[in-house]
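Given next, in structure tokens, is a single chain: the form predicted on its own.
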Amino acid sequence: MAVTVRPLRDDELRLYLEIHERAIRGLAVSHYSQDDIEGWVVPATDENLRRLALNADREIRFLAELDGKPVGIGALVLEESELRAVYVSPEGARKGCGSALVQAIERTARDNGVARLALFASLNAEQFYAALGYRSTARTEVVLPNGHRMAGMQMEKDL
């Protein structure tokens, strides 16, 4: 199986949100409540697509394909030295797609002078990031749009 990672195109924002949702619903249910899942998912509404297109944080977004099929997304915010997102749908999980996304994000960060990346890892992704050299710095939580608090881990890695 061939994994490729490329920049996300502007016309793929709906696909971005669809992969995000498939990854959460398919891989996080063993670690989070249904309320957490519902608050975490970003529906592909016109308003959410518009907000994603505005890209206020200037995310650099990536798409991972497995044998030509889109299965993963990633995002980097250079100004914050933040690995913002890596999500892989169930059909792409454990096939190198997530690792390939992280490698592309780290390479882009290094190429832009970033020396350390930080991230918020969901409980289901903590071991994945640890295996790639990220260290846990604090157990924390984020408040989701529906008001639920989602537990996770702050992590970082020197590049």
Ligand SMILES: CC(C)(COP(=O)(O)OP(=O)(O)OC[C@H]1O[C@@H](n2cnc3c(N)ncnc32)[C@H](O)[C@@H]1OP(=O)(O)O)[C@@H](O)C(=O)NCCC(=O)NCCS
Contents of the next structure:
Amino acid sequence: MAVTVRPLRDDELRLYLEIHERAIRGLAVSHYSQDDIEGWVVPATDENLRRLALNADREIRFLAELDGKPVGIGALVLEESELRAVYVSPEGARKGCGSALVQAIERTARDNGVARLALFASLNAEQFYAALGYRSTARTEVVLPNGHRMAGMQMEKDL
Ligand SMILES: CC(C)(COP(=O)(O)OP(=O)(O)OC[C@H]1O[C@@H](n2cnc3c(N)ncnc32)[C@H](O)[C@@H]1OP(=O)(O)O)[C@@H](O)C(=O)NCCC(=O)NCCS
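Show the same protein again, this time as the form predicted in complex with this ligand rather than the form predicted on its own.
After this comes the whole thing, all chains and molecules, with the earlier chain placed first.
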């Protein structure tokens, strides 16, 4: 199966959120409560789509396709040297799409002079990032929009 990664287009924001939601609901439930999941998912409301389009953090976004079908999304914030997001829907999982997204993100970061990338890994994704050379630096948590605290791992990698 052929995996390709390309920049996300401006008219694919709804698709971006759909893949994000499918990945969370399909692949992260083993490690998180229903409250965590509901706080983590970003519903494709007009308000959320507007915020995504505004892109205040200047995320550089990617789309992964498996045999031409969109299955994964990723995001990088250069100013923060942060790998912001990698999500693959269940039907595309364990076929190298997540790794291809990380490779594209790392290449873009390196090309822009970033020497080290940091990320917040959900607990279900820690082994994935470890397999790609990221080291865990601290157990941490983030406060979700619904006020719920979500546990995860701070990780980093020298590029
Ligand atoms: C984490 C995620 C992005 C991985 O995507 P993927 O396309 O399945 O990853 P890959 O196929 O490139 O996997 C590469 C390697 O990572 C490791 N890996 C991936 N998923 C794993 C898992 N669930 N458990 C253990 N190791 C895993 C394996 O070593 C794998 O190689 P292998 O399949 O040859 O054994 C995907 O599971 C996902 O979207 N999860 C839900 C959303 C999420 O948590 N995203 C991260 C937010 S921080």
